[in-house]
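Here we start with a single chain on its own, the form predicted alone, put down as structure tokens.
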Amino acid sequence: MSAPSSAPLLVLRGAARTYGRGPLAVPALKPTDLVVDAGEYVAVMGPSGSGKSTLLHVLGLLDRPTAGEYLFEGRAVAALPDRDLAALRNRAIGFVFQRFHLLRDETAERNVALPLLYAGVRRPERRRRALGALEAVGLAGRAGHRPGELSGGEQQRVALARALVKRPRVLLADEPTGNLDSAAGARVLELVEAAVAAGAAVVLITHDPRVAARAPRRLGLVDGCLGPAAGPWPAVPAGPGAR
């Protein structure tokens, strides 16, 4: 059952993630409280090794907290079996991974269409939506190319198209502009902001203060501890997702 529309979309309550046990235990994410509403755009900054990827993996249901609670759409997800978590993840969450995670032997079109295949969308509709998503990221002419035939920036845009093609409730992006020039990066951020304007919640990881400045809400993550991010912030115009 879905949560009421007034309920927060994502809620962490003292959620933590520790890897290993005993003297070898590593607290990658310390007890964290976080609430993200639908249509909210949050940028998270922090140094390498601060726990940013762990936070995204927990929010994206790729990893479970070892302490605390996580509510997704008002539901506690800790007790859900892996199969139900996978179904929820595929239905509601779009990922843009820093390393892309594209299938090397498949074309850009088929990589983008893959989440729709898992969702049971029929082939003609999968193709229509995949080509539309590639056009939106400026890669309509590269639909038949495999990842090895694309530049790093083009692969990043294919990954974004794949994340957006299923119109997710939550978009989680790890350095989505890191491999792009300024013009392509600005286009990617416009697409992210369009997803926010359409009602998606976005949590974006970035090292670039200019990218973070476009998010209405900015957080910092240091040594596994999440809190408000310190400025100063460049005067970059916020996109349509600003509130």
Second form
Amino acid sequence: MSAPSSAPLLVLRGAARTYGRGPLAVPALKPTDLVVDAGEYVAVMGPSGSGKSTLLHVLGLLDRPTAGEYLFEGRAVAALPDRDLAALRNRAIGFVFQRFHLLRDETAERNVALPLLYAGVRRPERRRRALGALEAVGLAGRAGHRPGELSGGEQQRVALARALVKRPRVLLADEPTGNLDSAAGARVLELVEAAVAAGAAVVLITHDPRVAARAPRRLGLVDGCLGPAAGPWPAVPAGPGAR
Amino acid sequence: MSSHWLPVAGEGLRRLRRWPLRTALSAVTSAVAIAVTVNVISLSQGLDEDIRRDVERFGLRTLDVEAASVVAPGTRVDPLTLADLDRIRARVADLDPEAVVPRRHAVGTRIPDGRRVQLVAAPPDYLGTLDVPLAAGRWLTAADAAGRDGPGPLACALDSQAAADLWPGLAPAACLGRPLEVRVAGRPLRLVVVGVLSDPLRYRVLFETFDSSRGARTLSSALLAFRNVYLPFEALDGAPLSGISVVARRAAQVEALRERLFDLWPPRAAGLAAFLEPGIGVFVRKDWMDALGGSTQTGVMVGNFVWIVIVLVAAILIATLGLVGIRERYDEIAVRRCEGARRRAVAWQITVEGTVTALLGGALGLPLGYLGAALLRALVDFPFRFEIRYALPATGVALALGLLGSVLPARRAARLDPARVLGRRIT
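Given the form predicted alone above, what does the protein look like in the form predicted in complex with the partner chain?
Time for the whole complex; same chain goes first.
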């Protein structure tokens, strides 16, 4: 992972996202302030429809706030052209989704190598790094398997390897354990926490208090409004980045 | 496109293998379009070239002095005379033409069945005004003219089509030595066939089918019928001259000869319209050929219109298949966008997929076109002709087809909002 800069990694200032216009407008994310430092581990909890995914898409530069400001490593990014946003996503942001979102016709190795392809990395290097990332998530022996040949936990670990192979500044995880049994989920969370230990910031969306409890900083999102999450929290071992 | 455009193109090629049915359907659509396109092009272009070549046999270096062939009823037309022949010879002598050849024309009826026969009486050097080889036998000689006064029949030569009309199914060589008796201006004329010319009109069927469907002969087929019975010039003594041909030694001489002849008969309307003016006129055969060649351009244009429509329809089909495919690939495209693919990279990948598919179809379309042309030739006896030189335009058409068919799918894929897909607001 890159060395953190002095500025906060992610800063939202009054950032909001509204879908539609006029009387049909739906405020998915109300004006929100958020600061995430490099290497910080933040869990965001909230019920379905509360705006968690919208927040994640805004943070991941997949969506633009309709109001307010978003600074990524101190740089205003909301108005950047597609080319620059794609480049930032490619080199600095890792994504993990509840439904894995792997390319089902490609092997684990090629799935993991995907971001490197868009970074212009040459094929032998892509392969080397992809295999290294798979090894790091314990799937070295599954590099040639396609997603359909892997269990849910393994697929999520492939997705995690794909997110981490680019050595991102921030890992954005949207319900990463939502489709997994507890053992597989625990394994995935351990890998997320390992990424934090390696210096990546993590913003993890979940509605599971046991998952959120592992993060040192927990936020709640209700009806598009972000704030401190209310406890009580289950007793879990504190993960890396605890303050 | 940055340095990753080649790997992204490679991704596109890999995707083709992952969607074999859709790839095959798109490729077959392209193949059929290419096959039809190549055949339409080969038919229209080939016909155009062949007709021009056929017409050129009529003589690029030849000028004709003729009375109008087509006149309004009641219009008096002065015939050409032997005095005119002498005037022409005198006027062009210093330009040293290869030949000045008169001819007479008459319509006879065959005895006993009354079949109409076109007779052209011409001297031995008349064949030099044409570029038509003999299919069998020989052309007329000066000795044949001398036979007019003898007891035996007169020698005659036939156009291939005249032989076919008189003796259907008989090979040219089998016509040699056959007697032919015709009645001309009320008197019988006994002939014997000494030669049969090849048919210079490769696609005679086109002209004649067109004529028969209209119930009348076109000016083109009237001028270029090539279904005459040729006699020694003296055989029709007393008949007026129907035309005098002046053959230049070189094509560059034609203009000078024309100017000389214009001194005798001033210029008339240009091109084929000249035939509609009464009186005697000077015609340069190359002008006819240009006019006739120009008329085949209409056919070429119609052919081009047909294949362009076919290519557009194929492009629409390929685009539709592509759009359906994009809809099924929303997840994949969203993931690629998440992982750093720019809109342009996504569009590039989809365009490569569509274009390569169309090119694969093009490669399939060429042999398909060849088979189609062979089948059509066998079924309809029409001059479909496939030539390998059409591979290049076919490749161009396939490329255009792929690009056209990829525009909409690539645009849709590039504009896809990954947040909407991943947030399941779009499926």
